[in-house]
Amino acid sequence: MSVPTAFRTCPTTGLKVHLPAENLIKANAVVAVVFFLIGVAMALLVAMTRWPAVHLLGDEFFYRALTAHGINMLIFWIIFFEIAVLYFASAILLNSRLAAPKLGWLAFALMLAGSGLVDVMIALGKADVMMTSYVPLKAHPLFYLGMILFAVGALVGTSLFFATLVIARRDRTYEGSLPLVVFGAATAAIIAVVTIAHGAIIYIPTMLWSMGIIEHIDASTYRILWWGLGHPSQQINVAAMIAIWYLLGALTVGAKPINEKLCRTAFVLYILFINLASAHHLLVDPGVSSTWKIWNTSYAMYLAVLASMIHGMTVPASIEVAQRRKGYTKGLFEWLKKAPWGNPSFAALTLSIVIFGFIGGITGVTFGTEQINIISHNTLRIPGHFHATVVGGTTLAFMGVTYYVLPLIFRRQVVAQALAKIQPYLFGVGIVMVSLGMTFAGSYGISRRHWDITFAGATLQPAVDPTVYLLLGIMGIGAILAVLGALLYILITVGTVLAGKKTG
């Protein structure tokens, strides 16, 4: 009796696909999309409440929706997808077997159980603490247990990625240095270990506190440790997103980095300095010194900014060079005009670069400095910023790579390709409107967390400039467009997995 092989060869790319790794990629990617759907639904409720003309939810349900939106979007959707990316980068791109598939399923089970537990507690009204869950706000112990289980599962999955790199090196499944895309994924994984460890460390005593075993949790200590999870978790996204930029550049137009050593140096700068941006959340806290605040929000942070500027130039440059090699050399911009704009992956790549670089990047550099952050931090300018980075940047990049993962891993042709061509544009335009509407409304002092900009019923009611209503209207219309684009992505993805034509 013949023993079935653990590998198959992709007829399109020629890559060896390890079947256990393929199954884990499928599972993590599918669950990621489910949590994305939950986050999208909550996003619509939140946006329709922040839009004064609609003001949909009451205060209790607004904060419940806001909690669910933040955790499902910024943690569950992103990290489940990133674990799938790590397995893809280590096993598939290196033609290697996954180190320990059973551990991969253990990691998946822990993450799924933990995330499910968190969402159940939120739905039951036991954890209306928002994503930051600041002490002394107290959630049900099972909420913290869910976060701990998720963090441990993600750590196991990340460790499996590193173990697979060791196996690939030992078995010599690739030549020379790690491919740049895998190097970028390794950068994300290194940042992830530090990030997720912070989450596990701070949630354990907080769970004991919520159970009554520990009498007191110092709020300042909680904030310092929690932001080792909260902000760096978005830096995992940045590293993974840029690795996907290089991958999509190669897949869509055959782009190759002009100087790989420079690109790798930029990734190393991320490892060393990007997490320091967490400091801008702690500038009014007494627990850290002024020297620490000034250093991390000025000199040190700009080394991470330098890394982003390098990637922001090398990726478009590699695309231009690849296009000019194809003969698109007339004038300055024929290479851009002749780019494959009808390819949803290329459209998502380009929009991701532009939105992240110009809107997210510029606002991040300015809002991250100590002087400006003091006046901008608790306004809508901050959500305006991270909707440009995490949503306009990372989520669009993830959408773009999905259109290649579906044929390669799920072995299905993408359905509704005419709709797939417009999906990134619909989502991208919507997110730009959301980001700019929030950012400019925040410049008028509109609070980032309060459910009612007029503070109706309060003893002191701040004056609201009439321009704010226009800006939040733009945000609300943009949210509707972005939600439609997100739902279109989900429908295309689910439709492809369930009914797409099977490939070879």
Second form
Amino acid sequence: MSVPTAFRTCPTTGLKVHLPAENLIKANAVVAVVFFLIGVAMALLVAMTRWPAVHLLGDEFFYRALTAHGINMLIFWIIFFEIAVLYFASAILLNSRLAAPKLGWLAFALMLAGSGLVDVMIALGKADVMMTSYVPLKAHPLFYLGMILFAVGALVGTSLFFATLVIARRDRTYEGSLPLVVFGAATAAIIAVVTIAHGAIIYIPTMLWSMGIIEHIDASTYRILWWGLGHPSQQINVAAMIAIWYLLGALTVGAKPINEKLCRTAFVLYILFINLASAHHLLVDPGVSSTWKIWNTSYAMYLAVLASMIHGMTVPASIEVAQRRKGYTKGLFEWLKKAPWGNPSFAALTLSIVIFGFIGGITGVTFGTEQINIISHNTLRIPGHFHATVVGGTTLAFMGVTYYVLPLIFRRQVVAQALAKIQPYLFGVGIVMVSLGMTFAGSYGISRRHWDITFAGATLQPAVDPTVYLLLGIMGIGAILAVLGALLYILITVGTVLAGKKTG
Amino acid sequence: MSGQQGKGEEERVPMWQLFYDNIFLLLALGVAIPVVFYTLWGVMELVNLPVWPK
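Previous: the form predicted alone; requested now: the form predicted together with its partner chain:
Complete assembly follows, chain above in first position.
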């Protein structure tokens, strides 16, 4: 059988790389990093305003920067990168051709046009509605159109992933079940379908409302449907991140899951139950019953939490087994001591597991309880939680895999390797400080989104415990460290793509 | 294809593995469960709230 010329063979892994897929991976990954840069710049402005000792921006620009930060980080950076991961997991890891690359470029164009439109509207001050854009806050119709275009593009990209799985099975490019990493990516893609569908359902009528065609959007209904987008969009991250954990375990120390059936079962628990956890954003909403809240956030959500705990055990266990197999068997922890801590991908993997599991996971589970949610809702505890999951977990994992994507897909040797070694630590330590500072300040009742914690000029002055100023100072210093770590990542990736030594 | 063994001698694939390998069945369930339990149930509860008297 002749091999089509659209393929090259990777000299390092021996994988057959479909060149149109490779180009799409490059395009999506590069654009993801550009949106990451925008998000990082906004992060610095937001953090320096929330740090009372600095209080940098005025209220109007604070909410604008907060809107841009949330959307660029939680939607654009993550989903562009995830589309690259989906193409990589389907076409490259399965040695297959990517289904309909032209549609892939259409998806890319739609996502780019949509995200560009959204950012322009935010920059022009036409969409100071924050990421949630709760009605009756109203943005310019083009903001909603941008979100719809982006969602449609992402849905097309996700569909190509499923089509590529069909092609790979038909062409028998793999034997038996899908490899675990691809199965994890499939989990992310399935969650993405639910997410994007909810986005389309809520943003289309909201756009018509902002155009004056629809008179009224019910705020409670908006919240249910929007959180069908908002929370699952972060569950796509979780599934993609865990697929990357398994990939990085294999790439950095040669780890293999000790029980693949268990790992797959954990992914299936995500597919079936993780999206129900959206309800924990509505635990203090009056319209929905306690039965609905308890079913969705307790019984169902705990099955997804169980899945995270399984992954949180199996990935480190597989690393330990791989290390012990290499002869690092002295005592309980020689395997850990002799781990490749100087490899930025391994450092990023380990920090991602620890930050996601111990800080993000534990805080997230407690918020899923009505009694705790009532005191933590809309406080800084919430962003304290998701900065540990999405930034300390997902973003660090994405950074870690980038150090392999650069030589394998861009075929460039990573530049400034000494800086690359410290980059995950700098970013990880910074984000831990951000997360803990926010979480504990939130425990003192500090509002999640308010521009000024002292409510200066308000008729009723809330009591602010002095400890809060220390905690927000820790958050501010952590933010500076995390921004430095992020800028280092951007410099290394851009420097590698533009000036890295070609690897063949 | 291996072609070494007859069809009758081929190892039986466990039922759970068949389920896990069926990505489109998982896709259908992964969409249906949240749509029924989270979205439709939640929206139905809101729709059935009594209207505030004028």
